[in-house]
Partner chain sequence: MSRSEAVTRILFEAFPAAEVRLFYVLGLAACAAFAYGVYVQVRKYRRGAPAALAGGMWPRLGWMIARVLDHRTVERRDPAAGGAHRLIFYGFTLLFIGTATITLQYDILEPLFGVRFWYGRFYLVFSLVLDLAGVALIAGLLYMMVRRGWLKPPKLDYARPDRSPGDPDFDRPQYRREDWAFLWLLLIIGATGYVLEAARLVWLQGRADVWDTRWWSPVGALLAAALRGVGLGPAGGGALRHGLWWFHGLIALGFIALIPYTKVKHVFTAMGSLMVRDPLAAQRLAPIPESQAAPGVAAITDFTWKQLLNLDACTRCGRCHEACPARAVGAPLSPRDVILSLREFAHATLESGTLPAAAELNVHGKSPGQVAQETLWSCRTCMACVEICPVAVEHVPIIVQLRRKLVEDGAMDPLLAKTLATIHKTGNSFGESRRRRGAWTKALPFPVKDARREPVDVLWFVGDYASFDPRNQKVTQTFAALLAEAGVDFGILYDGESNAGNDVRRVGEEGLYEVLADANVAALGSATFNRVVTTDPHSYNTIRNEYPDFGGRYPIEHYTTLLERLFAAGRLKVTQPLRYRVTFHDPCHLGRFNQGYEAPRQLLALLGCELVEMGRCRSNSFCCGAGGGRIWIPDPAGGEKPAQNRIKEAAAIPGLQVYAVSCPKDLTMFEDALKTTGNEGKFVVREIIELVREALPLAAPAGAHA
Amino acid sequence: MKILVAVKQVAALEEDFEFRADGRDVDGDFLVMDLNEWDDYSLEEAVKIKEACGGAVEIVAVSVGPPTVDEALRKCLAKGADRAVRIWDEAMRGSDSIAVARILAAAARAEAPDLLFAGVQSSDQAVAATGIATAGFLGWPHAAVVSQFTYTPGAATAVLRRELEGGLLHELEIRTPAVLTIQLGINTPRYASLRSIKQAAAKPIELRTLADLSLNAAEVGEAGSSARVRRMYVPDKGRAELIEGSAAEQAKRLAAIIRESTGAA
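Structure please, single chain, the form predicted in complex with the partner chain?
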């Protein structure tokens, strides 16, 4: 049995940062890259399934991105993934979540897993669409925001719980192969010791290109995306004022502000 875990290397902002010259993203110099927090949990969930059944499960971590993404994949290998696959082609630059989902779906067809895990969302873009869109391309059953998962490798169905608004839980049974997006807190991700990360550095990371996945350049990158970033910017700060004084004074100041802002001077 095989579990495909789709992961993303996300960016965190340093305290002081600058934008790229084209204004559409932060300058890469000011970003600290790391494995997406949600993906830590989905990988752990896969490793738990593998450990519970004594090992007859292959875990494949897959990510779309340039060579720098290898670091995140190595972390997955260190934490228990058996193989790591990086998909990249310069044409994929600028892919939005839907284009990434198209690429992942192609990879899933090639790998033919029994389960595909993705995080609910990525911490940097927070679109929360990639996992479910992948299911859409594949035409597989799917469930989002999974907070509990029970599955015996080989079984035709799995039982899961998902979080709903207002603290409700949704328990459902799902046919495999299926796509699940995993929520934080479903487990406690393990610590990958530096030693295991170093050892993982010796393991190969398999590279897949457009051609390997029978995709064409028009389906990926900006060409294959339905959304395009126009600009990224820091919004102007809102204003706040603490009004002090007696009730009458406060009322007077409040009235003045209302008059100012409505232009009724």
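Mind pulling up the form predicted on its own next to the form predicted in complex with the partner chain we just looked at?
Only one chain is given; partner chains and other molecules are left out.
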């Protein structure tokens, strides 16, 4: 049995930062990179399944990105992944969440896993679309915001619980192969031991390109994306005012504020 875990290396801002010259992103020198928090829980869930069945499961961590992504993939290897696959081609630069899903779906076809795990969202962009879009490209059953999962390796179905709005929980059975997006709190991610970190450093990271996945440049990058970043900026800071006095005085002041903000006479 095989579980494919899609992971992302995400960016966090330093306290002081500057934008790139084109204004479409933050200068990379001011970013701190790390494994996406949601993906850490996805990987742990896969490792738990492997441990519960005595190890007859192969866990493959896969990520789309340049060589810097290797650091996040080695962290996955140190925490229990058996293999790490990085997918990259310069034509992929600028891919939106749907284009990334198209790439992951191609990787899943090549790997033929029984399950594909992804985090509910990434902490840097929080689009929450990649995992479900991947299921759409594959034509596989899917479930989002999974908070509990029960599966016996080799079984045709799995039972899961997912979070809904208003504090409701939804329990259902799903056929495999399937795509699941994993929610925070489903488990407690482990820390990698020093020994496993050293072992991960010696393991190879497999590279896949567009040609390897039978994709073309028109399907990825900005050419294959419906959304693209036009501008990134720091929003203007607002201000607050505590309106005191009687109800009539408060109403008068509120009306004045509205006139000032709208330019009304």
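Whichever C-alpha set is largest while still superposing within 1.5 Å between the two forms counts as the rigid core. As the structure is a prediction and not an experimental result, all values here were calculated from the model. Positions refer to the first chain, counted from 1.
- Rigid-body analysis between these two forms: the smaller part rotates 23° against the larger, C-alpha superposition.
- We note a C-alpha movement of 3.7 Å at Arg195 between these two forms, with the rigid core held in register.
- At Glu249, the distance the Cα travels between these two forms is 7.5 Å after the core is superposed.
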